[in-house]
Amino acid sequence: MKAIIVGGGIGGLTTALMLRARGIACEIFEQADTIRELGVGINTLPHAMRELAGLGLLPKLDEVAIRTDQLYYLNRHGQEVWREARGIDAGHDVPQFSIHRGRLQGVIHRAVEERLGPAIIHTGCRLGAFTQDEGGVTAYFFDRSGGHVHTVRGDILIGADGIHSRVRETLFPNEGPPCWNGLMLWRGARDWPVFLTGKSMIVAGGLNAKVVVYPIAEGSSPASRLTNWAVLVKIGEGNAPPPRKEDWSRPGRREELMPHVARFSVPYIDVKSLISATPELYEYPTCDRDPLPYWSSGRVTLLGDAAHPMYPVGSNGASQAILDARCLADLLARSEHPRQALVEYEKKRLPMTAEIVRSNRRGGPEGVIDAVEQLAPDGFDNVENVLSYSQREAIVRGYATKAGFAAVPGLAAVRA
């Protein structure tokens, strides 16, 4: 068996190495003329990680990344909404990685080559078309300028290409433009003195504006670490397009950024000063797609962003496309045909992460501090007067249950 690996992201790159430790032989093909390492800080949860530890990646991951500890949710005042620990110290038997997204693609793209080979990797290759029949499928790749470069035949094409995904819309030719929720996203990362445990994460704000802060590698000193910050405002209401397309690499706008920042006081960490003194920042417009009804098509498939994009809270978006990973290869190796793979892959998946999307949209665990803000928008002295911890709770712990992550049986969070 031989797939086409359309996407050469985490979801594709991860893909692969799943293909290869079941012996079904791959090949990728990326549009970008390099797989670069892009982007800023994003987190691994430990059901996501149990699968890469099983591909022997945790001691290079271990390398590049922090094991997060500790989680706070505070209200924009700083008021502590609900604590909890995370990965090892949550009796999780791996870590959760806070770690840069393209340290992250670094470690499985070398993986990739090492047990692969490189030649497995094609870049600058653009899918123009695929074709399928009874045998197998063929897909058509063209460069930037528009000239063939490859034909390649498989035995299944998986379109691992991203919320732009050119699978998907040869899939779905009606499906239209991205959803934007009205919500601007702004990153960055930057040596930084070490707060708190220098493990720990925190997630601040309201319905409206949300700062998160977590380091994601070792600094420059034992005292400090590259600590990366992401502000999340609602700039429009989300019934137009976006103000500029979704980018992940668009250089963001300070001026437009740091009117929001005076919104949030944190009391563990100087947020002003670590955005102010952050000399790249990049801008996002959240977007998704709505739930498919179905990915598999023949011997087509979707994986990751070009299946379920999600807004990014919960920590969820590679996470998931590691997950699939895995349950499409379990289920190419077992299958006596691979279309009746991809159509148990579907049946899996698709429900799973077609409810996370839905709780995405409704803010996700993070909507702990979206309830309190509602009922206590100036803050509270106690916030068992606002939300009772059995309600605080109930929104955290539901999410990880959907997302597959729930904490460990009888490990409590810290009560605020």
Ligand SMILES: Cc1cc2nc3c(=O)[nH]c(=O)nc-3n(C[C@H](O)[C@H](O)[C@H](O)COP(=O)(O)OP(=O)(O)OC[C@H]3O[C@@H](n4cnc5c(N)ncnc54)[C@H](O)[C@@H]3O)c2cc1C
Second form
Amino acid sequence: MKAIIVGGGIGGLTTALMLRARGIACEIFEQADTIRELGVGINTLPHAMRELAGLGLLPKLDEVAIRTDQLYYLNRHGQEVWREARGIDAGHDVPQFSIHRGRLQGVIHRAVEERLGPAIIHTGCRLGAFTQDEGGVTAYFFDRSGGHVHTVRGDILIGADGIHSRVRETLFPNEGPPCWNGLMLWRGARDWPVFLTGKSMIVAGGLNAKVVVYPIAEGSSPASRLTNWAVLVKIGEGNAPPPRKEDWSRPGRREELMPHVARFSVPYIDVKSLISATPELYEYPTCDRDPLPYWSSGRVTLLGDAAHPMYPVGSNGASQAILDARCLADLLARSEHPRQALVEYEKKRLPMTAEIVRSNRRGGPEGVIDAVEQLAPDGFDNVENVLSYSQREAIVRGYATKAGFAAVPGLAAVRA
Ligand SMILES: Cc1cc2nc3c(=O)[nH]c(=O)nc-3n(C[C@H](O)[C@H](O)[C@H](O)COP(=O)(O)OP(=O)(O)OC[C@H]3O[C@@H](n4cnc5c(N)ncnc54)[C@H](O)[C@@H]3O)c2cc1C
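Can you swap the form predicted alone for the form predicted in complex with this ligand?
Full complex below, order starting with the chain above.
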């Protein structure tokens, strides 16, 4: 069997490794001219890291990432709403990694080149169209100027081509653009003095504005880390298109961001100075899409952001793409017919990821900060008097259970 994978992001590359491990051939077609290590920080959760560990990538990830050990949720005044251990410290057998997206992609990309050979990755190939028949799928690829470069035949086609997926658009031509929720996300990273344990993540703010800060790699000295920050602010009602099209690599405008930064009071780290000192920053209007009724049509299916783009809260975008890859590869290896495998894959993965998309719309686990802010907008003396431990736990743990990475039983969160 041969799979055609459209898209060389984290989802597509991981799928290639998973297929290879099960003896299934594949080729990847990526529209960019090279696989470049783009993006800023992302978090990858233990359930997904278990899959990458199974592929033997843990030592390489440890060279470029930080094993996140604790997570703080604070209100806009810097008061602690919730704190919990993460990854190994929360009892998991594998870590949660905070990592530069490009470096994560780089680790997986190098493994694909080593194990499958560089020739299976075709860059500068944008999927234009595909057709399918009883015997297989035919895909047509084009270069940047629209010139036809490849026609490829395979048994199945996997659309791992991100939020603007051409495969999805072909299956659902009337869907239209992604939905914007009115929030703008600004992001950046810079070498900065260690804060807290040097492996801690902070999410602070309130209903309409949040800041997230965490280290993603060693720094230039033992006393510093490459520190990622993200500021998420409501700037629109979300019933109109975003001010500028969603593009993960679009430079942000510092003059638009800085007035919002003044709203936060964060202990442990001077967020305003960190952001001011960051030379390059990016903006991204937080967009998702409504869950689909199906992903698989005959010999074609969707994976990762193409299947279930979600708001970037709860650290799940890359993690769910990795889980999709494992599930799809397992089913292809054991099903009698690839079409049957694609239907089974959709049955297993679509409902769960749809639930995460919906949950992220309600704020994801960070919703615990919003719930406290609604009741105590000016802060509190004791958070227990605002929302009890079990009420806060229900919000945070409810999300973790849905996303498949609930804490190990018996290990309670640290009481704030
Ligand atoms: C450049 C970039 C930077 C990002 N930065 C961040 C970040 O800083 N923080 C964060 O949380 N998330 C970021 N993301 C999103 C994050 O990587 C994904 O949410 C997650 O990893 C799921 O990955 P995916 O492989 O499904 O999709 P993606 O990572 O979006 O990968 C899709 C790939 O498909 C390719 N592609 C698209 N259309 C076609 C086509 N027609 N033919 C061939 N190839 C095609 C794209 O070039 C891309 O390489 C970024 C994504 C990109 C592409």
